[in-house]
Every structure is written in C-alpha cells, then in structure tokens.
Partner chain sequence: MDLRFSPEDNAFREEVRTWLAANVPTDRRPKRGPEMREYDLAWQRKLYDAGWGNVAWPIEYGGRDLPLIQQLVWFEEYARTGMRPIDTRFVGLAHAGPTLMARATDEQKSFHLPKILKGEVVWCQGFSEPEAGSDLASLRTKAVVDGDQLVVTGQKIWTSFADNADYQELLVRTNPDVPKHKGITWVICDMALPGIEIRPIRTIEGGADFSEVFYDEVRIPIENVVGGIDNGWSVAMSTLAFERGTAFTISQVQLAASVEELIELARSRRSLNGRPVIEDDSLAQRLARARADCAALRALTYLGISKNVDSDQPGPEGSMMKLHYADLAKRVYKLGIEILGSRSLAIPHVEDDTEWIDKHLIAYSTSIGGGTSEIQRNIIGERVLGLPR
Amino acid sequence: MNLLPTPEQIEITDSSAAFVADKVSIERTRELFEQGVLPAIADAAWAAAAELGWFALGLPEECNGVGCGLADEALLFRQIGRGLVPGPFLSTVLGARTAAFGGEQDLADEIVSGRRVGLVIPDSLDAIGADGSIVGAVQLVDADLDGMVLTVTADVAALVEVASLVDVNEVPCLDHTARLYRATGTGAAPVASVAASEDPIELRGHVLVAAMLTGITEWARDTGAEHAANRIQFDKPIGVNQAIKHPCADMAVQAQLSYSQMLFGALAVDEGRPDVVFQALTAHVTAVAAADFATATTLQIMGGMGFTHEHDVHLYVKRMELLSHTFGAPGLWLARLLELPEPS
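Chain structure (the form predicted alone), given for this chain on its own:
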C-alpha cells in the first residue's frame, strides 16, 4: 500500500485549494451568512463545483463518474474542511452514489450536475428504518424543502423526499454557515436505496468527514503556530514559552496522525480490506479528537481575539462540532468501534 500522493492527487489538492480561495473564501462565506443566506454558498460557486466534477469524482465511469478512488475524494474534502466551505457537499456526493448504485441513474446524473441533497442526522438509532426510510425524529442539515435528504446507517443508505416528512421546522444551527431543520418521518418509501453490502456508503462518509476534520486541524495548526511566532510580548514571540510551543507541536503531531489514518481508511475502503470497518471508523474518531484539540488550542493561543466574532477560529470550532455529530452522537459509533474484534 503506497501512502504517498500521486501526481494526479497533487493536482486535485492544488486545484481544489485554488478554487476554494477564489470562489468560496471564508470572507465570502461570512458575507453570505451575515446576509441570511443559508447554506452560505453562492449558487454560482455551487454550479462551478459541479462543472469541475466534484460531485462525480468518486463515481465509477460506468455510472457517468470520473472514476477516482476514495483517497482522491478525501483529498478534495480535506480542502473543503480547511477552507470552511459551506454547503451539503458530503450528502450530495454520497447521494449521487446512492442514486447510481440504487438503480436511479437519471437521478444520479441530476445530483452530479448540481442538484443538492441534504443530510439526515437521526435523534436516535431507531429513527431510520431497515430500508433507509425515516420513521422518527431527525434533524436535516442544509436541506431544500422541495428536495431530498440522505439517510445513512451501517446497513443502508437512502434518498428520501423532504415533502414526505411532517413537522418540518427550521431551528438555529450551531454552525452559522449551515441551515438546520427538525422533522419527523412517517416511514415513506425512499426514492432510492442501496445496501452496505452493495456499496459501503456509510464507511465512505466516515472517511470523508475525517478528511474535512483533518483540514480543520491543519488550518488550526497553521493559524495557531503563525500567531505564536508573530505575537510579541515582553520583546519576545509568545511561542518561546513552553505553554505555547508544546501545544503547537502537539497540534502538528495530531494533524499528521489524522491525515495518515484518514488516507489509510480511504485505501482500506477502496481495497475492501477485512478490517475496513475498523479503519474507517478509526479515521473518524482520530480526526474528531485531533480537530477538537487543535481548534480549542488555537482558540487559547489567540487569547481574547480568538473569542471574538470577528476572528474565524470560532467558526472552525462550530463546524468541528457539527461534523463530529454527522452520523449521530460520537458515542454511538465509538461504541460500535469498540465492539469490533481486534484487527489481525
């Protein structure tokens, strides 16, 4: 297994980073959510991402996709996390795959072309039925009321019409750049569904969330270290103090660990390794821990400035919290990880 990036993967990283800086910078994101536009991404930027093939990157060529591996997608999502790019990228990418593998190729083509798909976060394990239908209370992230949302469990992934839900009410979201609804499902049949044995949508999701969290960790590492080097107190950079430089070093180690496990998890999914569930879940757990530590540490290093609305660090803290609950409370899938047999 080769963990070094290929020239094609380096190009994916460079091109996606350039797109983020040009089209969906955090300054532009701030402008939009402060204007009340949620999710805080312009329609033109979303359409441009679709035109670049972001939503088709990991789809097989026989499903009208680009045919890249999960590791390639993960490198893209790492830049999405690093740039705090808003919008339902995760659920749209996974939704296109769900439609394609669920026998709805026309729908998959629509999603790849830019049709947005929201994400379902269930309030409890029994809120999602065996076929992926919604049968209880859920939260909907970045959903369109006339669109679809993605449900994901360890056994199945499905696309459900928002119009089939009841008691759909918008509520404030911790992440200011996202839109959040509460809703209740009545068991309406999904538009498309695919079993995990056919395609492991959930495991792919864990890896892609880990990629976004890795990007957040790297941003926090760089931001904290830069401030530590440039902030002068008593004629010296504050980074000379052990209370600052040791946490900076710890962030660097955590970022590398998160990145390495994320890529290993992606390759494990692509190769169908026997320990694929362990590796994918471990990628998510590792990335959550790293992002939690890095954002909290950078917030402290920034001092009073870090706690103000004007500085971006608090936005990364909130995005980290949202991502850590993407597939339900972290304790749910952490418990599942601990119940797995030891990898051979």
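Predicted, not measured: the structure shown is a model, and the values here were computed from it. Positions refer to the first chain, counted from 1. The term rigid core refers to the most C-alpha atoms you can superpose between the two forms while keeping them within 1.5 Å. Compared with the form predicted in complex with its partner chain:
Once both forms are fitted on their rigid core, the CA atom of Ala329 lies 2 Å or more apart between these two forms.
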Second form
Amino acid sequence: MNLLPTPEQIEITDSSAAFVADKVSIERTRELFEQGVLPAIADAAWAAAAELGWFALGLPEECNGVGCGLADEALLFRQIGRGLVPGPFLSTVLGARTAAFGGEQDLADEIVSGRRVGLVIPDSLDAIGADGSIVGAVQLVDADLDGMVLTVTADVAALVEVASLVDVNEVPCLDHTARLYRATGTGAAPVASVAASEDPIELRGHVLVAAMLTGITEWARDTGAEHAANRIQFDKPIGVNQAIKHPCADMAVQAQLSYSQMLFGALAVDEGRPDVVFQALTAHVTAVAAADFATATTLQIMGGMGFTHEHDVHLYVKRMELLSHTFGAPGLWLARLLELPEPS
Amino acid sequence: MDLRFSPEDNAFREEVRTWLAANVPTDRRPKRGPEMREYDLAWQRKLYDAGWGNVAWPIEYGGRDLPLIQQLVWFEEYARTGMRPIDTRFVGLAHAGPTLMARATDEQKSFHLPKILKGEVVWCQGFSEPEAGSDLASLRTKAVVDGDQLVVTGQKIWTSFADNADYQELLVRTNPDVPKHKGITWVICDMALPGIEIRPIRTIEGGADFSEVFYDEVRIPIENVVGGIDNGWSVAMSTLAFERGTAFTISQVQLAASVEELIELARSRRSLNGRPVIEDDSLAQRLARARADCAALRALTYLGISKNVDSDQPGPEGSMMKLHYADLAKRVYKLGIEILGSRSLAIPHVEDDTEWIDKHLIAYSTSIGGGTSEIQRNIIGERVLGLPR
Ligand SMILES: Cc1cc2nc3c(=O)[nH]c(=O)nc-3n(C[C@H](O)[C@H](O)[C@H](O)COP(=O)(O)OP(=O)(O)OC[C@H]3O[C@@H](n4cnc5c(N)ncnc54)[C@H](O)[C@@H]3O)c2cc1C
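Could you please show the structure of the form predicted in complex with its partner chain, as a counterpart to the form predicted alone just displayed?
First the chain shown before, then all remaining chains and molecules of the complex.
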C-alpha cells in the first residue's frame, strides 16, 4: 500500500501543469469565449494535447495507447480541473476507449489523434436506451455537429452520431467555456458500444470527474488562503479572523479528502478491487461536496470581487456545477451507494 | 501507487487475525473501577506475552518496531475485534512511554518502560487545569524546589483514568517570572503520594472516566523530572513526532463498522409511520453520505501513512484526520439515535440500544479532548496554509 506518486507520476503532474500554464491559461480561455469561440480552446492547443498523447494515456498498448493506469490519467485530469481547461477532454478520452473496446480501432485512432467527442447529459435516465442509443431529450456538451457524442449509463457506454439527432439547437451554457446544444434522440444505433461488464467506462468517468473537481477544490483552497493572508482590513490581514481562517482550514481538509479518495477510486479500477463501484462513486460524491464547499467559500472570502465576472472564481463555480451533473446527480449516486454491499 | 498489500503483509495479516481471534477477551469490559483497570491490564499482559505489547515501540524498549504498513495492518485487525481505541493503557503506551523514550534518563527508562509494556501500571496525563485548557502553557500548578524534592500545590482537571492510575505525567510551573512556555517542568508523579486528592467527575453518558486532581504540598523526588527543570514544554511536545497516524486507524475502522451496523439497524427498525426507517429518504441519504465519508477518511489515513513512511516528521494529516473524524463521528452517532427514534428515551431497557445512545453522547467529546476542533483549525490554517496568527 502506497499512495505517493512515483517519479513518472510526478512528471505527468509537472508537465501537464506546465502545458496548461503555457497553452491553455485562463486568460487565453477568457479571450476565446469573449470572441465566441466555443469550446474556448484553440484548435492548435487541442492538437498539441493530442500530440502529447493526452487522449491515449490510459488506453492499453494493444489499442495503440500509452498503457498507463487510471491513476496516471486522473493526475492529468486534476491539472485540467485546476487550470479550468475548456474542451471535451473527458468525453474524448472515454470516447476513444469506447471505440477501441467496442471494436472500432480506426475510430479510436482518429479520436486519439484529436477528433473531438462531445458528452451527452440526458434530461432523464430513460433518454438513453439499453444499448446506449439516445431515445429522448438530451443536452450535448462541446459536441461537433459532424461528429460523435458519448452516452454513459451504469450499464453501457456508447458513441452516437450527432447527425442522427433531431431538433439540435445551440443554447448558452452556464459554463461560459463550453458549447451546449439541446437535442432529441431518434434511437439510431450507436457507432460503438461497450457494456460495463466488459470495461467500467462509467466508473473511469466518475474518477476522472472527481480528479477535475479535486483540481478545482485545490485551486479554491490556494486562492482563498492567499487572499486571506494578503487582504488588509482593520489594519490586519483578514485571515487572522477565525471566521475566515477556519473555513480555509476546512477547505484544506476537503481538498485532501477529495484527492485521497480520487486516488483510491482510480487504483480500485486499476486493480479491479471487488468494491470498485463503491469507491469510484464515492470519489465523485466526495469531490462534488468538496468543490461545492470550496468554491462557495473562496467566493465569500474574495468579498465583492468574488461576485464579479472579472475574478476567476465564478468560472470555477460554474464548471463545478457542470461536473456535478455529469454521469447522473449526487442523489442518484447516494442511493446506489446505499444499495451496494459493504466496501471491502 | 498501490492499494494492495505485499504477500508478506498479507501473511502478517493472517497471523494477526488468527492470534486476535483466539485471544481477544470475550467478556464485557467493566465500565469503571478496579475491575476495569484489571481487565485492561490483563489484556496488556496477554498481548505482551505473545510479543504484541506494542507494535510501534522500538525493539530496544521491548516493542515490535513494525514497519508502518504492518502497524496499519495490526491496527486494522485490532479494530475489527471491537476493542476500544482508548482504555486505561492509552497514556502509558501512546503518550508517557514515547515521551520517556525521547527524553528520560536511562534509569527512568529502565524503571518505567518495562512496567508499562508488561501491563503492570496505569498512567494518566495531568496537563489541563481549570484555567489552562486550549491555552495549556498558561498552567499554574506550582512546584517549588526544596532540596532534592519538588513541592507541588495546585489543581489539574479532566485527568482521564486518574483514579485508576499509578503514575502521572504532570506539568507544573517551576518559574512564574519568565514567558509562559519557559517556566514549565515535566515530572513523573506517583499517584500514591500523600497530599493528592482525586475527585471523579461524572460525564455526559453517566461514566466517570476523568477526574479533578488536587495537590497539597505533594513532595516529588527531583530525580523524577524529565528533560530538566523549566524545560517541560519541549518535553510535552516531543511525543508528537512519535504519532505516525497508524493508531488512528482503529477509530477510523470502527466508525466505518458503526455505519454498516446503522444501515442494518435502519433496515430492521420501523419509523412512526410503520415503514422501515431506511425508507426515510433524508435519513437514507445521510447514511449513504456517512458510508462515503468513512471511505474517504480511510483514503486520507492511507495517504497520511504513505507520506510518513518516507519522512521523519509526521505531516499535518494528523490534525486533518482528527478534525474530520470528530465532525463525522458526531454526524454518524447522531444518526444512531435518530434511527432508534422515541425508543432512545427509554435508556435502561435494551442493552444494545443503550450502546447507541452512549456512543452518540460520547461522540460529543471527539471535538474537545486532545485539542479542540477549533484549535485543530487554527493549526491547519497557520501551519498548512500559512495564514497569519
Ligand atoms: C474525554 C476527555 C478526556 C480528556 N482527558 C484529558 C487528560 O487525560 N488529561 C488532560 O490533561 N486533559 C484532558 N482533557 C482535557 C482537554 O484537553 C481539554 O478539555 C481541551 O484541551 C480544551 O480545554 P478546555 O476544556 O479548558 O476548553 P477551553 O480551552 O476553555 O475552550 C472552550 C471553547 O473555546 C474554544 N477556544 C479556546 N481557545 C480558542 C482559540 N484560540 N480559538 C478558537 N476557539 C478557542 C475551544 O475550542 C472550546 O470550544 C480531556 C478532555 C475530554 C473531553
């Protein structure tokens, strides 16, 4: 048992953080969405990420991937969350896996080299069929109209052509960095699909979302604490007051819990533990609660600045909301958690 | 990164599990008095005889000095037996003992450490006073040097197991004229000395584990001072480096086990409306949350232990674990009495129900004893996040 990162994992963290700062900084993201470019990531940056192998990291070598574990992938996604990186990283990585495990290796190769896959967020659970097809009203995040979107349920993951959907309408998204469509499915057969029993794509998704949320919580903790230490009121830093200091301490605890459980969930998937469903869902539940608390806390610590469009905190609040509605909702996960056998 | 234990560690787990299953006491622990003391010490003697006297102590002091990961395995298995994380053995094994190892003379060590390990003595901790709680360094119990004796007059409070203890790690003020951290002395006090009066304090759940202790010109041999006169603050702090987070595993594992029992209880009991309690959505959600939170607490414990394997100084995870545990334990045990509902009012009738009520009431102490949650938040804010004092 050891939860410390290996030198290779530290390298993943450092190089991805450097890439984020250099190529997809929040200033750049802001420029792009102000200009109406959505998702707010430059094609060149997206291509550079593909070039670096980001979409192939966790794919097995026999599927032309790098063959790293989910824990490695999660460390990368933690930096994506922390840096508020826009773009459909989650659905593209899981989409490549769905294609590869669903027998469409050529498609997997295309996705890995940079073809974007959008994410489906259904209006209700029965909007996704048993085979992963779309049969009801859904929302599409960061989809390309001539491309594919990913559906994920507890039973199946599937790739569906956007062209097979009807009533596709773009609507503004709460997360300013994302492109959102509303659409209705026609039940068209998926291009590729993978049963959860073959590969737990849903669980990988929960862990990767938890990783992004952990990055958000860590950003909020550091941003809140820095302001608390530097902002002077009544001739003292506001952080001397326990009404500020103690929520900062609580953010530190929440961030550490979120990070630890996200690693536990990732390793549970990598090692095929018997309680893997429990651990992965718990990672998501824990990370949502932590990020919700931390973003709200830091917004408050910022004072009036926290309520503005200028400060970055609102972007994190909104991203957190998007990730809290990815692959279900907290109430559903909690109900499942209670049904599962005792964790091992 | 790896969640798996090595084959050697798994074999070790088997060994521990087998030994514990065959040897753990099967009779109920008496709740107070000399019977309780004898129960705890008999258990310690049994552990010692089998080589399990203390898995964390160095071999030169008769301990097992297990690698951190095997300590973790030991405590996980120990927790599963349901034995309490803290009993009358606690201060000797986890606090006074390690302090002596770090700072006492060879004579002091060779006299006291074997007695602690072999289950011959009970120690207690005389730190807190009526006017010195969170601000421990402001303690006032006075000690005056008189020849080769320290003459102690004053009062301690909240001293756990004082009425069953043979020795006390006692903090006294030997110099009132210097800054408060500087005039404190750490001394071994024999609880049988004349001039000591112990008055048990009744606690919230009806127990009397802690006491007030009064000292009226108690004469303690000066050779009982550890670490030198006026040097007691640094002696009191030296145990911190010994605490590597593994013993905390017992509390964490037992809390998770309690949640599982509460889920069962919620399935078997009925609400006022006649339906199984588990069908109350709000309660079900909180039970599920508690299950998830216990899992995350284990992950946090594992991370803290992983870090400590590689470093000499334990990280801030200690304060984080304690703070989160206190918050979670209070939430979990409150669920217990919510599930019992109005039946929780009739205390004496059902033995098992009484346990849930006790656990709920005792949980209130988790955010007070050993440094309050507010103080933990100060520590995390200042030492982890670097916020100004
Ligand atoms: C079950 C139990 C067993 C114990 N066993 C022992 C023992 O064996 N030996 C021993 O010496 N002591 C023992 N204690 C005492 C324990 O260490 C103290 O109760 C604790 O340190 C708090 O001190 P206090 O009770 O004086 O409260 P106070 O320090 O007076 O605190 C009262 C309240 O004020 C808050 N507060 C105080 N200072 C601050 C601050 N700077 N910022 C914010 N809030 C603050 C506290 O958090 C608390 O909520 C035990 C306590 C309990 C509950």
